[in-house]
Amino acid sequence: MKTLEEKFISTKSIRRSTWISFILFGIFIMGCIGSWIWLKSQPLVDGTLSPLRKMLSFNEFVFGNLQGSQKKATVYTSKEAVTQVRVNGDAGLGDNFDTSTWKLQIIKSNLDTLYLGIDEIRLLPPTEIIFDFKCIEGWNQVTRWRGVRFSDFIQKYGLLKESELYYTGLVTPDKEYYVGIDRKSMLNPQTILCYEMNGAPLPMNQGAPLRLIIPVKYGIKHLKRIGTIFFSNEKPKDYWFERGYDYYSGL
């Protein structure tokens, strides 16, 4: 049985203990306060906060050198694929498009413009991929696609020494919508210029006539209705990038 000096110590241990936690909380409540405050005060890089853009930034270097050019998305069978592929988003996507006047162009490193029609794409070997598409709205899809690898439309179209710089950028006829993305991943075996979806052209609404898939990116890498490809080594303007997310936008 405690003695009644026992029980004083307990309970003003109690309260001493009670005491320095409440301020420390107050401590770690103005600490949060302070770092809020002096976070919104930081400048805008390329539509975010600076410290944020600095963090995004050595994220994209560690996996964009981490991440060779063979890293696979993992493959689904065609039955696993929905048959009501969802639409990420219509930027790009103007009204009163005539699919019958498109003509990708290609600009090569000597400022030359290779110009081709859907039935040239489509002579190239087809290749299929069934992925799980994820959006950065939060949703994923297991999608079916099909078109030519890009890595076969280089060797076809003499494209090599353009390849071999850095980043490719991809515009639509509109130029509303722009990405660029980095040598390892568009050579990866499985990003292909995209012409079907579950087995028939692409829908206007999915970037017909031409689109890109790349598995090994989120959605908003996925450029619909391609018009101009080019080349650089320097970072190619980017939509969502320029509004705040991450250049790399890997998986």
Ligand SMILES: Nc1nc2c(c(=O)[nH]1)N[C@H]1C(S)=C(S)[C@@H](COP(=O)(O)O)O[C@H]1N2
Given for the second form:
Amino acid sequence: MKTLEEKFISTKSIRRSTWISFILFGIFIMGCIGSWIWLKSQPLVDGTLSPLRKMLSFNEFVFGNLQGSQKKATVYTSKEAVTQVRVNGDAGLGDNFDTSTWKLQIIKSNLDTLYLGIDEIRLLPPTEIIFDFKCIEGWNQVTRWRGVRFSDFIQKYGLLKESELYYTGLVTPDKEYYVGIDRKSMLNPQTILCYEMNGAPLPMNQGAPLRLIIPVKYGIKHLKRIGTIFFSNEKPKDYWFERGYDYYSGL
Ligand SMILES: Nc1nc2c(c(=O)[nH]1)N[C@H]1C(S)=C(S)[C@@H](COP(=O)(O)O)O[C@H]1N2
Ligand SMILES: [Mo]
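Right, the form predicted alone is done, so what does the form predicted in complex with the ligand look like?
Full assembly next; the chain just shown is listed first.
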């Protein structure tokens, strides 16, 4: 007489399914190792393996075109902003930068260069933005900034034609740090050329006298100490893109 369990699960069938599981698991592991070897053998494209770069480019396409940059970052009240603002990244900031002789350089389409001092930038109506600043390293904090809308700046200084090109490039005065940004994000009303943090002029390590604040992007795109701005239909080179990160880096 067989017991009830034996009727349903015979030792033979258990043994068989154990073998099947074992073989399937083996195939799975071989597949993983194979994929890994294949992935590692792929060429590097812009600092990362080409299949990964393809995936990032696809994400960029989806987020850049479908989601668009009309979206806005959530805003906070000044009470919610931290007073001890974290300092992160000092590429392109140098040791003893002289802000008194600084001028912002804008390369126009006819290749003329426009030179503007901080007072000329401050002529425009100020915009304050308090938002959750996010770094790809995993930290975030609510911070408070003031400056002029990039879209206002474009109008005021006759750069409408330039701003129709797909990308804006920003570079530090020493050219050590540089970013490229899609035009929609640049023209987003929350994007500012920023000269103040927490009601005081920007500190040196936060990019005095002028930095970019672009709340729809991760921290890597908020270039500190702008030296030059230019416009182009080709992607401007980008510091962290060259090191394997997503070019778009949108939130
Ligand atoms: N010139 C310059 N700008 C920069 C960086 C840098 O290394 N150099 N780092 C970026 C990164 S990764 C972040 S998270 C933010 C940090 O801004 P904060 O130092 O004001 O917090 O600046 C960005 N802008
Ligand atoms: Mo960052």
